[in-house]
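Single chain ahead, by itself, as structure tokens, in the form predicted on its own.
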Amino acid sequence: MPKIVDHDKQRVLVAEAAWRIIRRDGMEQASVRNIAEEAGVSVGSMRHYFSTQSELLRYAMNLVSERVSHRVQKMSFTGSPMDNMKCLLLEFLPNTEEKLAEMEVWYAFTARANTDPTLKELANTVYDELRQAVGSVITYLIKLDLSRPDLDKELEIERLYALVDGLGIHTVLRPDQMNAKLMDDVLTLHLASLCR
């Protein structure tokens, strides 16, 4: 009897194998052959899931974004407005081992996107979505009349966007200096600085 394979599940397993290669050995080692070996599948069977290496990498990159989006969609905002805003922002930061792995892989893909147009389009879309989420925090502060009266909405969106992105980069590059508590404290202080 032929083996029944769940193609969607297999694509995720292959993408996760790509992540492990990228984290351990770098993006330049993320070849179809190396990923197939890591995933425990033949190079030939990889063609059933991805027709090109670029398609595989795009899928693996998109999987990072999908996982973050899924976590955000599952959130329940039952705390104070400030706690809710901070919790939303923390979902975009590598404050757990799982999210650190995702962010390390994300930044490797982002670097690769500079020379791969298919990845560039996806990277731009995801960064636009992050900016929109950050913008919603500033908009929420203003709408609830919690913000300082002199707050420049567009400037504060850019400042918070840069802060979130910077915290992520610092955590990936210097995990010995940046940790979950420090990220939380920085966000708490920054959000408080935006308020009356």
Second form
2 protein chains.
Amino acid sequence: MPKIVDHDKQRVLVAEAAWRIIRRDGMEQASVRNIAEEAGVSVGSMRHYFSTQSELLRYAMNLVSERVSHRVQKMSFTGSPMDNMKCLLLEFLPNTEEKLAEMEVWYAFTARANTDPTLKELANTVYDELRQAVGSVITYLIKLDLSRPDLDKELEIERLYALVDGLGIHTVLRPDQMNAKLMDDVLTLHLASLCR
Amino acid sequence: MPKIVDHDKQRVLVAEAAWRIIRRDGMEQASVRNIAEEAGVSVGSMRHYFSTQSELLRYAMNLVSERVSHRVQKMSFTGSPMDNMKCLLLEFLPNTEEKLAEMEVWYAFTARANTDPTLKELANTVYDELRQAVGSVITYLIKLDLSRPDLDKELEIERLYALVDGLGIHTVLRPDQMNAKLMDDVLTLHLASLCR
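Next block: the form predicted together with a further copy of the same chain, after the form predicted on its own:
What follows is the entire complex, opening with the chain shown before.
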């Protein structure tokens, strides 16, 4: 009887092996051969899951984004409006070990995406989705009449989005200096500064 | 008579060739062989300039940082304090084609640095230097008594630094959405919000 292999599960296992290699050894080492070895599958069987290295990397990059989306969809907003907005923003920030690992991998993927059109398209889609989520915070502040009356909506969206990404990247670059507590404090300060 | 080669000039030429490859083809293609070809020198002669690929990449990364430092040192601060502070911050942001090219390369280097200790040490040094420069803006605002009286100095330094890096990275990732005008507007808004 042939061995029954769950293809979707295998693809996830291979993608997670790619993440480990990228984090530990760098994007330069993310060859199909190295990833197969890390995942504990034969190089020959890899073609059942991904037809090219490019397809594999795109899948592994997309899996990071899906994990984040999944967490956001599961969120329940039970606090005050300000708390809820901060919680939403913190969901995109690496304030746990698991999320820091995801962000390190995401950083490596976006760097590679600058010279890889397949990854770039995905990077751009996620950039727009995250801008949309950040934008909803500013829109919500205005709608609830919590914000200063003179708020420049579009400019504040760009400012908040740059701040969120800057905090995340600083945590990836210097986890000894930027951390969960400091990110929370900076976001609290920033949101308060937007309000009356 | 032997050909006289200016070693320092050659090292810069080779480093600039490395930048072009990193921007055009990605860090994965930045082999000594590819860089030699791009620089128009023989692979054999490369050992006169750099003993290892790692040394070459460190030199090329450091050259980006030196170019930025050089520009900052040449700055003359002749405007109002607020203008001077904004000009200093804008000097670290990719608001010209040349600086965007530098930042693209820097982004690729910092991503690689996460798994390369030689580059990581340099990345950390530059991270601290830039934090120092951003910190001087906040300190200056307080010293000139322009800032709100309740300003939390350390928190505001982290906020401004994350904002500056976020704006820079957004320009690298989406030059179609983030640009020189928008970076200037966001920084103007942010600095004004810190003041009385």
